[in-house]
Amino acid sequence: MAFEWIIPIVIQIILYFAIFLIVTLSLNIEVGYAGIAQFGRVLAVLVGAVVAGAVPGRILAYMMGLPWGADYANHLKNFKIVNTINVELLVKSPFLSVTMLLFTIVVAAILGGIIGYLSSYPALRLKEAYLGITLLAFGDAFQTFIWNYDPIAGATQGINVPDFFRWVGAGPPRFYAATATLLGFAILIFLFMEAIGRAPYGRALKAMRDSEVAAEVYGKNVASLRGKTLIVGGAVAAIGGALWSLYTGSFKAITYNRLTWTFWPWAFMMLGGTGNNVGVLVGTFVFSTVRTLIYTYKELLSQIIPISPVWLEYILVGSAIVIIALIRPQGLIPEKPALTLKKEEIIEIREKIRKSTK
C-alpha cells in the first residue's frame, strides 16, 4: 500500500493522545475547575501504575501456584513467572484476560481515590504555592520509595506485567487492540469528564474556584467539594498509569517522572484552555502529533536543527507554557462561562425584565 508507512505514525499519535487525555482530564478538573494547585499529578499515575505491576500477576501467580510473594518481584525470577502466565493462560483465555484488565483499571481507580483523599488533608490548609510543593513532594517520595523498595514491583530493575491483550494476537495487532483500549477508555472519561463539568457539581467547582467565600456564602462546603476533586482526580489519573503500564507490558518506578506525568500534562491543559474539557482534548492532540513527528523524523531533524532532537520536545514544551502564560493564558479554546439555564430562556427572562422596566 501507498500510505502504509503512515500507519505507525497514526497509531502512536493515538496511544499518546488516548493516555495523556486521561492524565491530562484529571488535572484540569483540580486545577482548571476546582483551582487546586496540583504539582504532584505523577503520585496518583505512578500508584495506578505499582497496581498494574503488582497486584493481577501476583493474583494469577497463585492461580497457578506459581510463586506470588517477594519472590514474583525478583528481577531473576520475574520473567519466567510472567511468561509462564501469558503463554500458558492469558492466550488461551480472552474471558480471564479481559476481566483482569477490568479488575485491574478498578483496583487502580479505588487506591488513586485513596491517594486523592489523603492528599485532601494538606489541600485543606494550605493555598497556591504552598500546596503545590507539597504534592509535589509527595510525589517524589512516593517514587523514590518503590524505586528502592524491591518487595512490592522490583524496585530498580522493575517488573514485567502480565499482557491482557496477548489473546489478540502478537506484534501489531497486539499493539491495534491496545491502542483501542486505551483510546476507549479516554473517550468514556472525557465524557464522564464533560458530564461532571456541567452538573452542578461542576458549577460549583468553578464558583470556588473563582471566590471561595462567595461559594460559602451560597451554602457550598468548600471543604468537601476540595476532598471529592482530589478523589475523583487521583482515581482518573491512576486508571491512566495503570493503562499506560499495561500497555507497555513492564513497570519501573524512574519512568514515571514529575516531567512526564506532572508538566507535561500542565503543558496540555494551559494550551487548549483551563477549566474547559474539550480544550484539553485540543491540546494533548497538538502535543501528541508534535511529538509523535518529532521522534518519527528525528533523523532528518538533526541535519537541521543544531541540537539534539531528542531535546527538542523538552524545548518545544517549556517554550510553549511560556508563551501561552504571556501571550494567551486562556488558551486556544478559552473557557465558556457556565449557564443554569438554555440561552433562549435568558432570553426570554431579558425580554420580560426589559418589557417591565419600560
Given for the second form:
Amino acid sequence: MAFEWIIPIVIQIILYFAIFLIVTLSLNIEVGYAGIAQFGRVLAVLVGAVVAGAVPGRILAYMMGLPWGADYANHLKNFKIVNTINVELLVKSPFLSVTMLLFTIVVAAILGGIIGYLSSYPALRLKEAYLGITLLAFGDAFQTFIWNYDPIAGATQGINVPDFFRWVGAGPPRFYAATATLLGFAILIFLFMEAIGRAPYGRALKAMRDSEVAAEVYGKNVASLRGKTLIVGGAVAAIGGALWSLYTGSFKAITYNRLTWTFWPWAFMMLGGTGNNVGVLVGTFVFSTVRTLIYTYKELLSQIIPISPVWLEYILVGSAIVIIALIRPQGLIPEKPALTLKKEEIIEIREKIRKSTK
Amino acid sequence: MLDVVLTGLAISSGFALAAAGITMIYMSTETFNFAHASMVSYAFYVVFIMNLIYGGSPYLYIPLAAIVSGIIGVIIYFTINRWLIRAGATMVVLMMSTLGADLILFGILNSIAEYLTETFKRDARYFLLAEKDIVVGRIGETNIMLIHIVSLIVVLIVVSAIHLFLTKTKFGIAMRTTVENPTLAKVLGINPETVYIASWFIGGALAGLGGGLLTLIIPGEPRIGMVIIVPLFAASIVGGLYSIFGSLLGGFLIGLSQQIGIYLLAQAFGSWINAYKLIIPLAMMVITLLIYPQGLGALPWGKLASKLGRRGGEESGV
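Switch from the form predicted alone to the form predicted together with its partner chain and give that structure.
Once more the chain from above appears, this time first in line as the rest of the complex follows.
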C-alpha cells in the first residue's frame, strides 16, 4: 500500500482525540454548562486511572490464586503477576477480557462520581477562582498521595495494568483495538453529553450559570444541580482516566499531572467553544491533529524553528489560550441556544401565534 | 533542629515575598496570576545565567532578577491583562489568560535552559547555587549562612518600604484608593491604568525578589515555579487576598509549617512522611478557605492592620 506511513499518524490523532474528547467533555459540563471553575480535573481522571491499575488486576490475581493484597503493588512482583494474568488468562479469553474492561469502567465511573460528590462540599461554599484554586489543591494533594503511597498503585515505581486487548493479537492489532475502544467510548459519551445538554437538566444548568438568582426564582434547586453536575463530570473524567490507563498498560501517578489533565482540556474547551459540545469536539480535534503533526515532523520542524517540539507545544497551547481569551472568547464555534423542537416546528408555531394575535 | 528553623525561615521569606506579589496583583486587577510561577523561575535563571557568565556572588544579581520579573509583569499587563480588564472579562478568564502566558514563558525558559546546557556544557536544567553561599557564623554544630540573615533583612526592608509607600506617598494612597473603589478613584482624577501598571511591576518584582533569594537555598530547574506556585497561592489565600501584610504572614505560616512541621512529624512518625510535604500547605489553604475565608489579613491586628490598606474580609468575594 502506498499510504502505509499515514496509518500510525491517523491512529495517533484518533487516540489523542478520543481520550481528550472524553476528558474535555467532562470539563465542559462543569465549566461550560454549570459555570463551576473546575481547576482540578486531574483528580477524577487520576481516580479512574488508579482504579484501572489497582482493581481488575487484583480480582484476576485473586481468581488465579496469586498474591493480591499490598504485595500485588510491589514492583518486583507486580510485573510477574500481571504478565501471568495476561499470558495465562486474558489472551485465551475474550469474554473475560471484555467483561473485566466493562467492570473496570463501571467501578471507575462510580468512584469518579463519589469524588465529584465530595467536591460539591467546597463547590457550594466557594465561588469562581477561590473554588478553582481549592479544586486544584485537591488534585495536587491526591497526586502526591498516590505518587508516594505504594500499597495501592506502586507509588513511584508505578503499576502494570492487565491487558484486556491482548486477545486481539500482540503488536499493532492490539493498539488498533484499544484505539477503537477509546473512540467508541468517546462517541458514546459525546452523544450522552449532547442528550443531557438538550434535556431540561442541561438547560437548567445554563440558566443557573447565567443567573443563579433567576434560576432559583423559577424553582430550580441550585445546590442539587451543582452536585449532580459534579457527579456526572467526575464519573466521565474517571472513565477517561481508566481508559487511558488500560490503553497504556501501565500506571504512574506522575503522568497524571495538572498540566496535561486539567489545563490542556481547558485550552481545548476554550478553543472550541465553552458550553458547546460540538465546539469541544472541534477544539479537541484541532489540537490533537496539530500536536501529532508537530511530533511526527519534529526533525523537519527543528530545522526551521530552533525549539524542541516539547517546548514548542507549551508555547503553542499557551498562545492559543491567550489569543482565544483576547480575540474570540466564545471559541471557534460559539454556543447556541438548545432547540427543544425542530427549527421548522418552531417557525410554524411562531407563525400560528402571529396569525392568532392579528 | 536549629538548621531546620533557619532554612525554614529563609524559605518562608522567599515564599512570603512572592505571595505578597500575588496579592498585590490580585488586589488591584482581580487577576489570580498563574504566571507568577514563571516569574519565580525566571528569577532563578537570571541569577544562574549572570553568575555563569560574569561569576561573582549570586547576591549581586538578585536586584536584577527582581527587575526582570517586574518587566515580565508589565509586559503581561500590556499584552493581555489590560485588554481583558477593559472587556470586563470574568475572574476565570483573567486567571486562564495568565495561565496561557505562563505556558508560553515556561516553553521559552526550557528552550533557554536547553541552549545554555549545549553552549556552556553545564547542566542548566538542574543547578544548585546554595554552595556559593558564605558561612557567617556558627552556633554549636550549625553553620549560619549569609542567606539566613539576608532573607530576613530583605523581608523587613520590603515590609517597611511597602508600608511607607502605601501610607506616606501620594501614589501609594492613590493605589489604595483604586483598590478600594475604582470608580471613586477615577472621579478624583486618579488614572487606574498607572495603578495597574505599578501593581504588575511591584508584584512581578516581589516574585523576582523571592525567587532570587530562593536560588541560594533550593536547587533550580525550569519547573521550579510550577512546583512552588501552589504553596504561593496557599500563602496568598491564607493571608486573606486583600492584604499585603496578611500574605507575608501567610508565606511564613505556610513555609514554616511545611519545613518545620514536616520535620517534627518525621521525628514522630518516621521519615516516610517527608514525601507528603506538599499536602501540608494545601490542607492549610483548603481549611482556611472553608472555615475562615477572610484569611489572616482580616484578623484584628489592631492599629497596624487598619492603617495598612486592608479591605474588610466580608468583601473578599468568598
